[in-house]
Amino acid sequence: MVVYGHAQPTTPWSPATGSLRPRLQSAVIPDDSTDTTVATVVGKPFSVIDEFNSWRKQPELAEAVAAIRALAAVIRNCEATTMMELEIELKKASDSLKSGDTTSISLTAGCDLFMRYVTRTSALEYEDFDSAKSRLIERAEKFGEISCKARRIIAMLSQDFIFDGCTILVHGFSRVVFEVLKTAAQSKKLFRVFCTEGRPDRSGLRLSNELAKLDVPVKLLIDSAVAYTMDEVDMVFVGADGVVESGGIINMMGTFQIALVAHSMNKPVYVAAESYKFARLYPLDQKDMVPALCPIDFGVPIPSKVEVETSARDYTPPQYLTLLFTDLGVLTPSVVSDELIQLYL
């Protein structure tokens, strides 16, 4: 039974459980990254940007879960002999791959809480080292296993609000909005999808392609079309880069937008984010965020004395959010606080 306003746990170690859009998802950290060197094997370097690389060619899987995956593998190969070395060890690579892409909230918050989760035991100080690393390895493999099951906990998670009949705004491409819609059709549910274009990037058809294969009825909107459009939908569904203290998102740009019509509208939005999104951030307004900007293409040749506005995402104030859809439970956006607390604990 899902608990409106409370974390739901769905795994045995809550409350610890546990791109940006493609434009930021599909980047590669380069190999002359500063710090990249973090241990030995077998007198090989082992480098914690190539085992990032590495994950990251699965196409399925997030920025920060490939970051988390490479941070466990930093413990296995670490030769260090003490536990002081290797969270120093650690910490290196954990910096370094945040270095790698400064403007990615998630990556961010992915290495943060993989540092939390893994070392914070006292119960360490009492153990030989060898035994205390191979706890350290069982705990990264473990929060690994979950951040990779968060998507599809999510989207179980969400079935029960979406109904037959209905219609759902969706902004852009999002992995775990795909995983919601794609269970909802395989599970026969009827319903369309209006998939907004989604500049600067348009990643929206990219996602209404992914519907089209899935026979979903899905309707192509130009983003300035959303208002025009909001009357005919029963529910808004996005994704998030990021799920800040006051419990609202940082998501790609027009985001914020759609969610003021729609709650000018009585329309519900929800957000489905996984935990290891979560980051102790609070921006206060638009401006108050680290810049993530994307070229545009607008076709034609824009005079060199006319500004262009690259920013690609925006903040969105947790008033104009329904709920939050996560892997701890489903949330209202005043819970969020609370349940940063427990994970950053």
Second form
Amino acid sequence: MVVYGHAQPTTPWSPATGSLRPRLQSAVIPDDSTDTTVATVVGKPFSVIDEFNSWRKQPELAEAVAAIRALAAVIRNCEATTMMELEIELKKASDSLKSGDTTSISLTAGCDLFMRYVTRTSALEYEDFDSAKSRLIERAEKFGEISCKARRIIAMLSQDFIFDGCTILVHGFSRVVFEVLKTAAQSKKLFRVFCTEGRPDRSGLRLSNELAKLDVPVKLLIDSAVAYTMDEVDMVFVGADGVVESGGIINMMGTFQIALVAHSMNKPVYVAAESYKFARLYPLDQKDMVPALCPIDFGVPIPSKVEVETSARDYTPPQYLTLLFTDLGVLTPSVVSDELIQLYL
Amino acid sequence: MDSRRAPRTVSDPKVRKVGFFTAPPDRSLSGPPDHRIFSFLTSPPPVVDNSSPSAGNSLSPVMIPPPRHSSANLSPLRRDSAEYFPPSASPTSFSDDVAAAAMGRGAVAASSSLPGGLGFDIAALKSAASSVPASGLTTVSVVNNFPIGISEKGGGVAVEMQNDQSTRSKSLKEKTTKAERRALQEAQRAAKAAAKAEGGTTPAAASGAAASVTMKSTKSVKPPPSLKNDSATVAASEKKGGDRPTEKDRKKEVPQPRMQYDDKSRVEKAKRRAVVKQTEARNRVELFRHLPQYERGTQLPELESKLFELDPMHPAVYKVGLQYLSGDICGGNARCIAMLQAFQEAIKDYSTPPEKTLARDLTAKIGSYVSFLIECRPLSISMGNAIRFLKNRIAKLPLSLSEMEAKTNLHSDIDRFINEKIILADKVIVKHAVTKISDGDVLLTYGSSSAVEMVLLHAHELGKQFRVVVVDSRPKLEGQLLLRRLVGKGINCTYTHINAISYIMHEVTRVFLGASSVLSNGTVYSRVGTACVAMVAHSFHVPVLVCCEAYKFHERVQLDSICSNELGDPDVISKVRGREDINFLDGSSNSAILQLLNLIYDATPSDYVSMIITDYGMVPPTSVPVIVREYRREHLWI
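Form predicted on its own already given; the form predicted in complex with the partner chain follows:
First the chain shown before, then all remaining chains and molecules of the complex.
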């Protein structure tokens, strides 16, 4: 997972008015717990990247949500006087955020959706720029809040699907899935979890640790043991890096494999994904995506003639997925396109 | 979560509410619920809008004055009142009124004698019946002395009737006498209806159903299912009027059952009114008796000679019709563009007859042209949608426009439609599709689709390295044309016939197909053989991409290739061009035990289609009804 570093722009990033302001070294860092207003120190240009990084300091916050909050702050702090200027500024900010991590689908999708959601309002026809701007800010805040609360909503929706005595197979460490399991554990449901190791980043180990802390019975499997244990499993829960237009998901390497096995053994595969992850992509096969590589440590040196498949993600087509749990509700995969069409067109 | 979506008005399943009842007094589609607007997309007659008092309130049924029973003395006026109030007052769904339909037959004849465009023209009312030109004003005289308000309402029905009738040149006299008899029947039925205290539902049903029945039977020849959906449904449901919004509207949404050609009486009626005289083929496959099939090759010389005689037909339209008949123009986009350009010519040369409104008369004329085109060759779905668009635009012309302005408006509307929905849409499709072609690909295509051809040529221009497999099939052998053009541009091609599809499929990486239409359940309706290609590709796990412009989408649903299709010339199957020695089936057309079947279209289920590329982007097949729903509301064709 690429970590978005704290990048200081080398040239003063000045607002649309174009005035050059002297740059101060220390940026004022907003309170994590309060709202997002960046009290700009006199002379410090508002930097969306700084804003983004400050939001990311919260450990539980997803990357895309931090980006959304940062963009909301852009609107609030922008000094444009016309709607066109505002949109251009927003676009610039969004592009700079996206360029920080080109492989993250949820970041790109979140930014795009934010832009569409916010600008898709009739407030843009108001003559009074200020009222239009305040309307935009309102929508942006709302979108940010919804995105923040998305995980809780998803957790609540999925409680009906976890019954006492069930066995859940999870893959990799998804914070949404973890929230789901945590909520279920806290409501005193009895279930056990099979956790795949999740190589190469070993995220499954982290998840099993967390679950153990919650007193949930956990069993760790190597990735190859999924088919072996699929008989005992009642359902599969995965998260998603991005949900594509066909209704399929892009997720950590190995998800497709698990979905395939589950489908052939008639086990339901549930995906827990927030709605800002809906992306306007449509991969036809595994190679039809932007590659995201992740180095693999085999523990022993590999001769240079041997190629290693280092892709970190795969695409699971919609026919292998049963349901999507999103903050918009419990959906079938075909609804994703419906939502995107309504939003984009 | 309702955050992102404006709360949707709770609407009934998309019911195409057309016709009178929805008439908000002003013509600007101000009907309250969203879906009412849809009705205007499909209902040409502006009359409805303007019809004043009785049809003003969209939801209140208009009470039909109990008709007098003095049969012999029934004046046209009376008849009209009985005839036309019901449709405007109370829409009933055609589908649930079989009895009414039966009853309606008589009434229909009556209403058929009352022509469409008559509506407003009081002056015309005064004109002698026989002076009415054949293009459908035949019954003007009948409507003499009719009060404007009523005739307005009637206008809507009338327009539709006129559509059907325009190609017919029955003398007025015939109709008047029959009309009087019908009037009597109608009056009696109306009385019955009034007695039922349904506020005219039954008479409406009667007249509506009747109207639709008449429309069907009188509609010259074979309205293909697609046309049925469009003009037929429009016409029929318009006649129903819209008195009972809720369930009735819901029911009206059910598309009209198409004219089934195994119903002898209707076929007979249709033949009587046909411009193009076609003889039915003798040896027909039992399963496809509901589709029209005619002997080929006989009408063309005869029709060519009649070029200057057919008065109501504009020469441009006539020419296009003959081109369809002979097969010179084929392909959804080509046919649609040719038809629209012919209509442009016709509109340019059109002049409103005195005391008629442009909107209604022109709509009637267009209807007559459409009937003629159907006789030449059943409409494709793209053509049907284009006609709906045109009628809608005519209906929406503001009354204040002068004739010149209205005509230029329509001219530019048609230009805009062609440009936006076809030409620009193709550009967008090409732009999306080339992103799915990468170097080293082997692309397979079937037949000859204009959209796919553009995609391949553009990808080649961009410098992508790929090769193409063109799959072809008899009897049309359209793939050869595509092959010639691709090879001419320097693309590496392989050519094979469809019987080798499973042999070649293992080398293929992507399949690009065109479509005549995509239906609401994701089914792709395209040239016969497409389904085979898609299924074989699916079993080899090769993605299938269908390129189709959004104006070809249709809200109907089809589960198989049988219920609606087009039958081609069966003799073409038994002969192989250039191989005279293959004559084993010579003389078999008279054999009782051998029937030859030449289907033109087939339906590919949505499971075999990976993605549909439209001008709205790349969507999964399940999203077609979403596009239809969202964009019809915003005037998909506008």
